[in-house]
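In structure tokens, the next block holds one chain alone, the form predicted on its own.
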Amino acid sequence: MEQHIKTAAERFAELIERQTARVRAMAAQPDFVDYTKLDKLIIGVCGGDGIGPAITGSARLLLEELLRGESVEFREIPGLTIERRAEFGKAIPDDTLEELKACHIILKGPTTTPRAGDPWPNIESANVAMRKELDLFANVRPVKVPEQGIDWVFFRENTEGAYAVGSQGIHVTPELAIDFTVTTTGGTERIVRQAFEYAKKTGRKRVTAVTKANVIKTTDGKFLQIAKDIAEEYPDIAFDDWYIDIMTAKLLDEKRRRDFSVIVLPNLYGDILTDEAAELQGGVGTAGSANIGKRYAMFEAIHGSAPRMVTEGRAQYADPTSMLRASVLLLEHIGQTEKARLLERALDICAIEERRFTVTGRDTGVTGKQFTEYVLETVKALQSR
């Protein structure tokens, strides 16, 4: 037992040298790049595995045509399949994490994560890993329901908490198996003034945080203590806070969920309670997510890359609204203010206004395709105005 724990105990030791150097790094990042400063945009296309080119393909094709004209670069970076991150036995491997970084940002599918019984290696998830490379520490994601009064905005830490050192949990004895959950006070901060500065920028008044502060006291409490004491620095923005497992039940509540707007919460909440708002949505296909760093910045669906569909023979079927809304995220943060809001109308008006076509994930409905051309043919009729 002696030597289980010794040899934990420097395992441990490990980790915190580790996150300790990642604090350093943080501190030492220059402020966010200014995308409309740049001579050209270079955005990376990453298909991703299951449905995820044809999805990530129906964006790019909405994207270059409301882009025309601009000087922007898209490049296909393919690396990104379940396969070739098995053959390499990484989650991103070397050349096209390198190909990645030669962007500015990154239009990215869904991709496969084993897990215990897949016939792939247990790799960590080219998601997670993507978001410690390229420091994409704010995970936001919008979930919009007008006449259900739904209008939020999550604010989501993505580099840190139950899934910063997900995969290297310690087996103490065949007994005992440990994992870890990690906040820093830079980490909390950036996340925490980014969910503030969002609803100072936009006109919103309040900014929730959702932890289980009352359990876990020292990384949950400190995530909330500072944005406590980040709160105070904007009177005319009210600040309240939330426990998980009782918020999960309030964005059910039809009366207290109408007083939601901004909401800031740890990595592992933030992935459960996002799911659940998409779902009031109309379910995570319609749900599009950004991940914001300094440098960089991602774009892309919340939800998994559907094999089943794909040895079903039913891809062509996916619906690539979530990749779509990702869009729009991604146009309002290179400073596309306008063309963003003009995707945004066309989807509010093929998806829950007008619903000329249907997308089901079966043929009882239409093609990505044909639904992605729908919405191009809206935002030229609205551009025609």
Second form
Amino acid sequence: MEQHIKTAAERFAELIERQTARVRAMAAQPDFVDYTKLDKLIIGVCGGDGIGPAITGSARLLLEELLRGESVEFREIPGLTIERRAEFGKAIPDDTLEELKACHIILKGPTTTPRAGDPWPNIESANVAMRKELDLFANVRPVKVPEQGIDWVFFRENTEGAYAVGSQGIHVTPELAIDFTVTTTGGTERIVRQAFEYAKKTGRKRVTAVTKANVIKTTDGKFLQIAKDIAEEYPDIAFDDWYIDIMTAKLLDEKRRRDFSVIVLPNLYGDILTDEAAELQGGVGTAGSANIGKRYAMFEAIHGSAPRMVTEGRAQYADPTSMLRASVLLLEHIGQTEKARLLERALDICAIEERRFTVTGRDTGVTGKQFTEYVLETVKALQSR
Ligand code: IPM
Ligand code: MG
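What I would like now is the form predicted together with 3-isopropylmalic acid (IPM), since the data block earlier showed the form predicted on its own; can you produce it?
Below is the entire complex, every chain and molecule, led by the chain shown above.
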């Protein structure tokens, strides 16, 4: 065998070994932790980079207010900056990972994702690494535009697909590069089930799977087949499936899009489709995201760290809404449903209905801090009713 084929085959074998070990670990995993049964809930707070620390600080402030008197500890985890990740050449430095693992819940600001040509080493994204390390398999992203009848909840598979070994592709020769996409039975079953269980719990009537199974026949084909099989277990919930290209179009189809409710899809399609969906809601700055696993959960914005806002001196005008929406999901996840509704109501008032102050990302609007105070005031006003 030619040397380059041998070398590539060895690397491929390593990938398969690691993925097989992951399949085994997944099967051995205990069920979901019940956070309401803990003596003390520990929430780790990672500010991240760029506008991250400011908007994460806003979220922490609101959460501290809402969780006052509860047995909750907020623990600052400062080690997840791009400078530190670059220094250690790791997506998440070891000590920071240890600190994260000592928490139950993570509130995470956006972190810079290096790419080729940046001043940073081209290390894996901290988000992607954290999702894998903590096995946060369900990326839940709600998008709502009430006046247009849009009320979607995306269940994006978060640990597999094109992301599973996204930074471990192989340059076989200078001419030939190959990446890999991973679909496992366990990994697909758990995300699809999560989507259906959510629909059942919240009285939603439809689950839609999105793939490109007509072309990516093996991995997407497997994802779709499993979705179809699981759908049979939920006869009261309608199921349909779409290909990602036409789905991208249908999210813009005003007649059709109201029909979608819960949408379950592999990692990369979920990444793309949720940015499109968030744009319809007012931009990626308005959307929060939950990353749920059986042991840990992490809550974040769906957007990046906006380094341009920092270099242009506009960081204080960054919109904290995404992190505040993520905080609603956090409260829901830890069983604080009423507090979640309260914060959600306050955000709807401040960002959609009343809009006494608006953040525009520049000095044409209020600062993120002023907006946070506005939300806090609104929360307090609702509380005293
Ligand atoms: C997201 C982001 C991340 C992703 C990036 C920052 C790696 O776009 O959370 O959607 O691709 O998952
Ligand atoms: Mg994205």
